[in-house]
Amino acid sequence: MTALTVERVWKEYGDQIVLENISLEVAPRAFVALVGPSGCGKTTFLRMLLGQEQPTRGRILLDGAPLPPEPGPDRGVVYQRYSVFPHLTVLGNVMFGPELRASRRLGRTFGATRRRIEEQARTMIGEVGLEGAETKYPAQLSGGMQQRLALAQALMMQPRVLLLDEPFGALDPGIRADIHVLMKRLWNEVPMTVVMVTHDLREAFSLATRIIAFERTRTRTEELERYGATITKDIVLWPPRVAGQRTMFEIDTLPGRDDPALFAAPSGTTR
C-alpha cells in the first residue's frame, strides 16, 4: 500500500514563489482532489509528485522513502490533453510501457514475453470499455475513448500513485458522467493512491475521499508578487469512502447530492 508524506514543501521560481510551506499526509488507496483558483501552483504540486519538478525546500516521502527524482513506473498520469502516442494503435499504445520495460534496448518484446503482454493489454483495453477498438488509432477515437485509453496506458504499469491533472475537463457532460463511472470502478478495483487536479468542486466531491483546497493567504499587491500560495481547507468527505466498498457510492444517487455542504464532514474530521 502505498502512502504519500509531503514535509513543509515550498516551490520557488528565482523570486517568486509559487507554493510555500505545504504539509500533508496521503493514506494508502485515497483519492485525493486538489482544488483552488488557476494558477494558485496545483499541477506545479502534482509534477512535484511525478519527478518532473524538485521542492526547492522540504521533502516528499512515498512509502516512507525519499520520492525518486524523476518520473518513474511507480507513478503513473494522465492529463487534461491526451496523453497518446498518435503514431500507435489501441494496442501498440497499451503494450508500449510494459515492453519498454522489459526491453529497454530495443522498445520492443519477442515470443513468449510479448504474448503475456499481449494479452495482459488487451485484458486492460476491455477493463476500461475499449474492446473491439484495438487496432484503430488515437485520431479515430472520441475525446472520451482517447481519454480511456489513457488510463489504459497509465494503469498497464501497475502504478503505486496515479496522478490526474484536469483528465476529464475537455469532455462533454455525458461522456464526463460516463468516465467518472469508470474512474470510481478503477479506484475500487486497483489497488493505487489516486490525486486529481480538478478545477470542477462538483467533480471533486463526487469522486475524491479528501478535497484539499490551495489558496493565496497574502492579498496585498506587493506580496502577490512574491508568495504563493498553501494549503487553506483539508476536507474528509462523510461518509468516508473506502476503496473497494461500492456501496459508500450509492449516496451518488441521493436528491441534492450535489450540494458539497452534504459531504461535508462532522466536527473533528476536517483539518
Given for the second form:
Amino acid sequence: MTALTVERVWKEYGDQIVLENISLEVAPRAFVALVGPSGCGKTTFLRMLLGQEQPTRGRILLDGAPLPPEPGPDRGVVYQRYSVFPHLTVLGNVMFGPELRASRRLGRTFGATRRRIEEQARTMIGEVGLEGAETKYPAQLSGGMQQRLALAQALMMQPRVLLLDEPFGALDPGIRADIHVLMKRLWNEVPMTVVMVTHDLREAFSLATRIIAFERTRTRTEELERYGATITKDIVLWPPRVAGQRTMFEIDTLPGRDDPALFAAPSGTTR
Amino acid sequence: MRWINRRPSRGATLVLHCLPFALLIVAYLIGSAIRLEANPNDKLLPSLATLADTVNRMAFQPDPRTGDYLLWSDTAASLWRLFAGLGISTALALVIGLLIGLLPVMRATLAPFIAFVSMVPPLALLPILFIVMGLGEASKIALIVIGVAPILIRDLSLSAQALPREQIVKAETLSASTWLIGLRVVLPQVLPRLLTSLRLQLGPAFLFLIAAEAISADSGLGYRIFLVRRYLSMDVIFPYVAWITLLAVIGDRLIDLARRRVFPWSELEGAR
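And the form predicted together with its partner chain, for comparison with the form predicted on its own?
Every chain and every other molecule in the complex is listed next, the one we just looked at coming first.
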C-alpha cells in the first residue's frame, strides 16, 4: 500500500531536461522532505504532484489511481506566498473550501449549512492558534500567522496529500520553531501524507520521516541542458517517526518549553 | 535641511492645496479688470458680477422659451447619457474582461481583437454612429461606450491575469470550478481595480459626451457651450466648464469612496 507512486518520471521544457528518471514510492502518512540546491527541480516536482504540470514521461499514481491532470481537493497546498485570499477575512478564508464544495452555483452558503461550516472553521482556527483574528484580513496578519491560516484553509478540505512549497522559508527562526511544533502536531493528528519542499536541512530533519535529495549529477556547462536532476539521496530517519505515535525519545520538546534555542541541538539530529 | 526632507505641516498643506486655485482666480480677476477698463463691453473675460448674474439666470430662473431651468435640465440630460454610457461600458468590461482574463481560449479569441478595436479613434467613428443610429441618444451613448469600454476591458483582463497563479491553483485544491474561481476569487479582486480605472475614464467619458453633444443635441452641457459660443457668451461658458469639472471631480471622489467602503481590504498594504 502506497500513497504516492512516481514511476520513471521525466520533465523537460523544450530541450531543457529538468528532472530525469525519478521513481519513488511514498507510504501513507509519511512526511517526505524534498531538499536540494536551487534550480534542481524540487518545485517542478511538487507542481507535478499537484497536477499543475504534467510529466513529460512516466506517470504518478495517487492511492493506485493515475493523478488527474489538474489540481483537485484531494491534494492540498501551502505556498511560501499567495496561499491565502487577500479579499477574504481569516474566517472567510478557512470557510472558503467547504463553502465552495457545498454550493456549486454561488460559492456561498446560508442557514444551517453555513453555521455547520462556520463551526468547523472556528474549531480549525483554534487548532492553528488564530483565535481572535477571525475578522482580520490576511494583510493584517504577520507572516507566521498567514502561514497558519494557509494550513488551516488547506486542512479544512481533509486532503489525502498535503504539499508544502517552502512554506516556512520566509519566517524568522522563533516563529518558524513555533509553526514547526504546529506542523508536527497536525501531521500526527490528521490522516494525511505530507510532501514538503525546503531549503532548510534542519527543518527537513526535524519534521520529516524521510528525506529525499534532488541533485544534478552532471554539472559541466555543456551537460547542464541535457542532463536533469535526479534522486541522489533517500534517507529514512532512524529511529523511525510514525504519525500519531511517539518516537523512541519520549517527546521532542518539553511540555511548555518549546524554545528552539534550548533544544536546537537534539532536534537537528536524526532523532 | 534638504528640500527632499522638508514636509509641510497640516495647515501649510491646506494653504498649499488652495494656492494654485487662488492664483488662477486672481489672475482671471486682474485680466478681466484690465480688459473691462479698456472696453466695458468686452465679452472675453466677464466680471464676477456678470458671471454671478448669468449663473443666477441659468440655474435659478426658468428659461422664457421652454420654462426649464437650463443648467439643471442640461445637467440631467448630460449625466443620463454619461451614466448610461459608463454603465454599459462597465457591464461589457466585466463580462468580456473576465472571460479574457480567466479563460485561455477566450484570451486567444478576443484579446487581439479588443487590442485592435481599442486603437480605433472613437471620434472618427462619430459620423458613422450618427448615420447608423440617428441623431438621438443612442449615438451619443454609443460613442462613450466605444471610447471607454475597450480600455476598461483591457485593464480588467490585465488585472485578472496579474493575479498570482498560486491563488488559482489554491482555489482548485479547494474544489472550485472555473465558474466559482471567476465568481469568488477573480471577480472580487478585480472589482476595486475596475472602480479605479472607471475613475480614470471619467475624463475621456466627458470628452466623448461633449463632442457628441456639440455636434447634435437639443440639450446637455456640451450642447449649451457650443450653442452660446456663437454669441461669445463667455459668461455662460466659464461657469459651465467649471460645473462640468466639478461634476467630474465629485464623480471621481464618490467612486473612490465606494471602493474603500465596499472593499476595505484593497486599502491594506501588501493586499495585492
